[in-house]
Protein chains: 4
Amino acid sequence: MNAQVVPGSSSRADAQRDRILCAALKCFIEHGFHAASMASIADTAQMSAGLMYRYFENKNAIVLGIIERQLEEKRTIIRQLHSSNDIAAGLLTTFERWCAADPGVMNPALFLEMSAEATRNPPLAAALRSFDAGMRMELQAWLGRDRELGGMGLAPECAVTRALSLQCFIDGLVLRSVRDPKVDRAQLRAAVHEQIGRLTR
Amino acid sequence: MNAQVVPGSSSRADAQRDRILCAALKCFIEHGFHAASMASIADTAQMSAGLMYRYFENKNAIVLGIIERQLEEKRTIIRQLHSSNDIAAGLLTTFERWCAADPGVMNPALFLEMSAEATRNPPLAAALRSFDAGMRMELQAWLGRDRELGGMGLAPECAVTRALSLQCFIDGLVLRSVRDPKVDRAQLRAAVHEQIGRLTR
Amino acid sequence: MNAQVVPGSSSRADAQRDRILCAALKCFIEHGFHAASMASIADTAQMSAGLMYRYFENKNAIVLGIIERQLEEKRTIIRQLHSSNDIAAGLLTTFERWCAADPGVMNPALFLEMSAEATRNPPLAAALRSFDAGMRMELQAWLGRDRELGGMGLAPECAVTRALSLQCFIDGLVLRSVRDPKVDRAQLRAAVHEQIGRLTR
Amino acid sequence: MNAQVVPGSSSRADAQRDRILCAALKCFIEHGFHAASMASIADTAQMSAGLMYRYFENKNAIVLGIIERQLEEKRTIIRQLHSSNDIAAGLLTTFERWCAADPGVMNPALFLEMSAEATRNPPLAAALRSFDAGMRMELQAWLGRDRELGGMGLAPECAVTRALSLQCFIDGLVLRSVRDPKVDRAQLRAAVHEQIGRLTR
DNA sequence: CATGAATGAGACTTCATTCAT
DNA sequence: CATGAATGAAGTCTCATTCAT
């Protein structure tokens, strides 16, 4: 009766789930989690509303799917920073992509939406918290690792502090990209270099 | 016909508006702008739903009222930082109040809600942008002012950069207070001092 | 407890009732019986909504009061036609006043509103029917009366027919004044003379 | 998102639209445009209120649908008069059907409702005006056409006047059918013949 | 597998009416 | 006598979800 499709069971099903999530991403960005209707998602995904319920139990499941993907995107960004030679440049480029609403990167508006939603959704809050902790650990490890191993060679106690500090700054940048996408680039570059520069010194 | 009560005309009306806004604040924090219903606000304010329309044209007017108040709270916080002798301590205290959801301070969850909402609401976006710009100017002026005049005595070009940098960091802290209210206080203190300390040096 | 004011008991009360009815007339013309709110009537009458309930039991009583007045206006019009030397000219003048929404004459829009309302309000329907019958009797008597007595000197059976015929034509004119207030005046004059002329022949 | 069903796209949808319009017709006749609720229409149409919004954008669209149909009915009546051999008889028969509230003919109560509504609804007023003008043109053409071509053979200037005169009389009859459906038929017949007879002479 | 018609709950809003002041 | 704050019912409309086809 409840013919919920098992994920991974078929590539066809996966493709459908993907179509739905892509459509949902667009709709959620445009209208937010609440204001985006299942009908609008179905329209965007070019399928019937009823069909979506074969692939997702309900609207909330779609929201969770989107959140999962967004976290994955954020994870990618953070990791790219580690392996990048010029962190400041990487951050600035990412900022540009945020401002341009590049669909291939974590969407900062959705990121806010998620953060706001987590306030009233304890499981989501826990997931975000755990994600953040994980990312912070990675940042910290990277900051503390020897330079010849690709790290920043900070003293352990310093790495802890700066990981948190950097995390706050990055989240602040996300917010800024939403709120003031036309922020003066020279000033922004200076601010980023001021924050990041201290790492390389 | 237009039985809208003129604001400020009577203390009774003001008290009612205040009751409604306080109730709305609670409901918006608990459920978000969209999910909070007029009925729930009315319940919380202990009045009939219809009565609220004597004091606010519609739900959106209440939302705007709340946003205005939240911005006022944020303005207060920023200004208190200027006049405080120990900025780091002030920021940490504020962070505590954010985490405790102290009703007398800007609510960080609502702050996110507002930021997210602004994404799809151009006038709101403009208001937030203008508010941000104003606050940044104030920060910048303060950072650049002579120490004997209560400022931080930074060189002008330095003040510009640090105002933006500080603004990002503060917004990041807001986000953190929502997402991880139990963040390790020692580490947080260190991070704040690291950011602020550079100002005083 | 129910301190309903007895009509005629005081000129003060009469003046109030009049203020209310005049305001109601405006509002009903502008918005119709249903869409005109008690609040808008109170505003127009420059009194509080509550006070109106001292003079009228409820909104429906006001509607009835207005209807009564409109019928009185129509009665006046018909009687003026009798005593007029030139009926066609009188009718044309009245038509002009209808089109101009002269507040001193029966309002044709309200007349339609009343007629429509009567469809679902049997007592009102009966009142209108009885009013119509009375007016038709008067028309008929006048048409049949000797010319030296101010009548039209028609044969009795002819007077009956023409009273009804004329009544239909006049109601048609009312409708036209609402629907096409800019109707070609030369054509209208011709049509009226064609209808009325036969009476004087 | 915009799940509005395209009219004419499917017979199923057409049938539904028809069910709704028939139900609305009943409700509007019984309660008027304003007092008839969407719920009552839904009840009458034996469907949920929400479903109606798949077929009509809002209540106003239903009202417009009904008005359109009523105008179509009136157009039919006028045209039948042209082609009828005995216009007076046709008019009397139609009057009977009006009084009997025959659902297959323009409903005179709705006609009044529409006329009243047009007073405050300029687009509707324009539509009615244009409809009236069209019908008057047709009447006029018919009155002026040669008798052997099925017309009344009136002189052009006479046709103009009588078209307007006849239109007023017919509208007066509509009003009478609502207000006094039991009007003495012998008198009415005489009045109609008096009006129409002059045409054939 | 897929559709989209259908439902029903619930959202926002208006307004006639009452009543404490 | 007068006010206008307050209520509660009712109205329009939206939308997540289900289910017959």
The other form holds:
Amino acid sequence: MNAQVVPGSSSRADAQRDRILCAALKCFIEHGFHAASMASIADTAQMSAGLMYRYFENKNAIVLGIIERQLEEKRTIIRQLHSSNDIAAGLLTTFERWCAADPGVMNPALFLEMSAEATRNPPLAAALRSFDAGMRMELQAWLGRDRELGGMGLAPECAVTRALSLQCFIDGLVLRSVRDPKVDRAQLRAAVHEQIGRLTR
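Form predicted alone, following the form predicted together with the DNA:
Since only the chain itself is given, any partners or molecules it might have are not part of what comes next.
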């Protein structure tokens, strides 16, 4: 990622980077990816632009930082899964957080905007491909892990295709939260459990 080395303790540097990333997310959600400037991000983070540039050289680097942080969070969640009910419940909870614009999760409209921007931005496209590949590998590892170890016990070749199918299903839920946030919750719950059940057995 294109972040510059900052003198001082790593814990302080990490805290400053996180502060900038949180501010950037807020600006991107409120104003859109293109309208949010480095100056507005610095204002939201309550720091000087000069200090912010010590951590991120441009807006692209900030976006890559956001993607990197999201990937690590998703990896942690997947590694904690122990059953198909875990992921179904997790997806339903996350769907509600997407619809409520919960700042603790990636804003789905922003994610779609970033995906569109990636068609014109090679570094962003590469970062999103890396994110997808990382997520798929974690899902594949979980699906193929023995049930006694908290996995689904699928054969390796089956785990590969099911991981991709599961990823496509999750992407569809992201889009659904934007297009149809008032979707019937009973139908959604039944659909999620049905699809997850099919993909994990």
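Residue numbers count along the first chain shown, from 1. What we label the rigid core is the largest C-alpha set whose atoms superpose within 1.5 Å from one form to the other. Just so we're clear, the structure is a prediction, and the values are computed from it rather than from any experiment.
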By the 2 angstroms cut-off, has the C-alpha of residue 72 moved between the two forms once the rigid core is superposed? yes
Fitting the rigid core first, would the Cα of residue 115 be found 2 Å or more away between the two forms?
no
| After a core superposition, would you say residue 93 shifts its C-alpha by at least 2 Å between the two forms? | no
When only the core is superposed, residue 17 shows a C-alpha shift between the two forms in angstrom of 6.1
